[in-house]
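Starting off, we have a lone chain in the form predicted alone, written out as structure tokens.
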Amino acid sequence: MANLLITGGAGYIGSHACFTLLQQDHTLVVVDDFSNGSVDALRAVATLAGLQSEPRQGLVGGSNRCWRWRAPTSRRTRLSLIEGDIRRAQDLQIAFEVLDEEPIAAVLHFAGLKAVAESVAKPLDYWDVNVSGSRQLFDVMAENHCRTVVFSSSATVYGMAESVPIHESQPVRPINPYGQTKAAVEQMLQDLAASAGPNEPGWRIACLRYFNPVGAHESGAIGEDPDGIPSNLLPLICQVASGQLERLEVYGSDWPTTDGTGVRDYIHVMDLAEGHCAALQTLLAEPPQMLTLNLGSGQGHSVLEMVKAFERINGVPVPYALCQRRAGDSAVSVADPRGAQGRLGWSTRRDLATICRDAWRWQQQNPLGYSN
């Protein structure tokens, strides 16, 4: 049991994290701007764990918005959501010093701009975020002696993979700003990593380069809230099956591939959660070491066979266009994930039936997102 900062935790993934990490009675802090994220999220991993909202909400450090709950046999709080942005001193701190100044542990770094193609349009705003973001946040974290963390990097930073499956020793050479961002931070922190002198601490840092997270809690409580037309492919198949959009444009039918679509390496949200959980779990039981291990099933899936899967399971249709490649699109990527396996003893246990009923069930559950 740990105290924990959250960076974007009430993001897709990072919301699922904090349901995990609750279940494992860790006490978690979240540190969101709402630019990816929703307050709603977080009621909701809340109303899951079993905890209630406290009284005492409103503002803290003067002007940032904060919301508590905790179990309802405790006083203590369990799960605080502070309203701020990682690039932003002052809000990090306050996030070291809510719960009356008990220590923070550990940080998992979810915050970040995601998306491939607004990256490509706009470079400055990702390198801004991602990177200097991430500089504020590891700065501020050896000002409190805090130096174990858990980023969430992605095999983007990969680009143009020279072998499928994707071993971790593979080049980084991403081939798109997202990807360049999440490497240079990778790169930010192996540095600290070998920065520590003989008679300092060392820090403790796993770098988790997850592939194509998809999915829902089972529940259908949480799940992937898309801002606009989605940019993933089972959040886009999902809108379709639902009618809220006419088709879903698959880019490229001629990849060398069985059918000719792109194969990826599907991973359930929470199968990513609960890897980030154990390597969470092995940093602090561990001496100051940096990991670097890819996030994935092992199992690569074409667009079509994702459609096909999904309709078959769902009993719904997925009306589909075949269209043009995308530019930086590959045909494969799919993980080796024998180092997590190895290293945490960690291994993906949903299948791509559980993967399209639990992102269907949120869907039909959640129509609109959190907006509902």
Ligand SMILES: NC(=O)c1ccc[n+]([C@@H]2O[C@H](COP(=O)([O-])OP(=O)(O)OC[C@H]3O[C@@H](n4cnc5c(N)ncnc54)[C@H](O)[C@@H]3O)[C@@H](O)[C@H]2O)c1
Given for the second form:
Amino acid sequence: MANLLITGGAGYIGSHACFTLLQQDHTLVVVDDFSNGSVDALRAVATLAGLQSEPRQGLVGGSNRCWRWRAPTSRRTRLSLIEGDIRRAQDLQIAFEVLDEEPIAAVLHFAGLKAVAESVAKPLDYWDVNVSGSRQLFDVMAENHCRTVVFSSSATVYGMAESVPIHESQPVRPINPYGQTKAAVEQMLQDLAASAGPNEPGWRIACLRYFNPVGAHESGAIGEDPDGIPSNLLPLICQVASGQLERLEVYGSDWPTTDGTGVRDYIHVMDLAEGHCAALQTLLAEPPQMLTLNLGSGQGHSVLEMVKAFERINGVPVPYALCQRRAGDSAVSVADPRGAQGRLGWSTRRDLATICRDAWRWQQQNPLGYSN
Ligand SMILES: NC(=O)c1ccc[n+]([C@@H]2O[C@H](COP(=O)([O-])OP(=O)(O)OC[C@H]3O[C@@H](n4cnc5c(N)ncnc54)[C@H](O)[C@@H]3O)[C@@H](O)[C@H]2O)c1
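Could you give the coordinates for the form predicted in complex with the named molecule, as opposed to the form predicted alone above?
So here's everything in the complex, that chain up top.
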């Protein structure tokens, strides 16, 4: 049981991680600027976790909006949500102080921008939020004597991998600004890990390189809520199946794979959330160290396999059209998951059928996402 700061906790992966961490009795302070997240995501998380809204809502630190939830039988706040920007030191400081005298033991750092194509068009936004924002966060953490962090990295840091499955020892050679910013933050964390001296306590760091997070909590109450037309496969499939989009455009049917379409390692978002809990537990139990681990299933599925599985499991058609390859895509990206299995005792538990079923349940219950 620890007090944790969750940046970006109102987003897709962060909200699922919040639910899992609440289940493990942690107390959470979320900071999110709502650029791609929603208060409703955390309202749903609180309801799922059996918490109720506190009468004590309003502003903290003078101007930051704040929402709080607690268990019905207790006066203790279990979940606080502060509207704030990780690039602003004062917003982060408010988060470190919101639990009154109780210190924050660790940070799970999800906040960031994540769209590859957008990062090509707006690289400075990506360097600003992902890199400058992370630097600001680590600075405020050190000032508050908090040196434990789990960072959301990405398989994009590998760029065009030399071989599959991709082991963590493969070179970091990102091929787009988004991947560059993730690699830069990993490097910053490596430098911090090496900075411990005889009078400086060491950092406990986990860089988790996610493969393709998909699916939703089994209740259908929380899930992925893309802004506009989704850029990821499963939300696209869901919107085609529900009739919101006419058909799925499949980029590339001449890749050297079994059916010619690209192969990816899809990981259920609840498995991913559990991977974070395992990483946190390991960091808090062991001496200072830096872990760099893939979070993936180790199984690859092609785009057409995903379409067929979705149609079979949910009994809905997903019309698609085969199109040209997109620049910067690769044929196959699959994790070697043994590092996380060995170091964290964690591996994925949910299969492709569960992924398809849970993604569709979320879509059907929330056709317009949280604005529904
Ligand atoms: N979803 C994926 O496919 C994927 C894959 C690999 C890595 N990641 C990484 O995982 C993390 C979470 O991804 P996600 O899919 O949940 O994305 P998301 O956009 O749903 O969540 C990110 C959250 O961060 C918030 N945020 C953005 N900028 C902020 C800022 N300056 N200050 C405070 N909050 C801010 C957003 O409002 C949002 O709620 C990101 O760092 C992303 O790069 C995601």
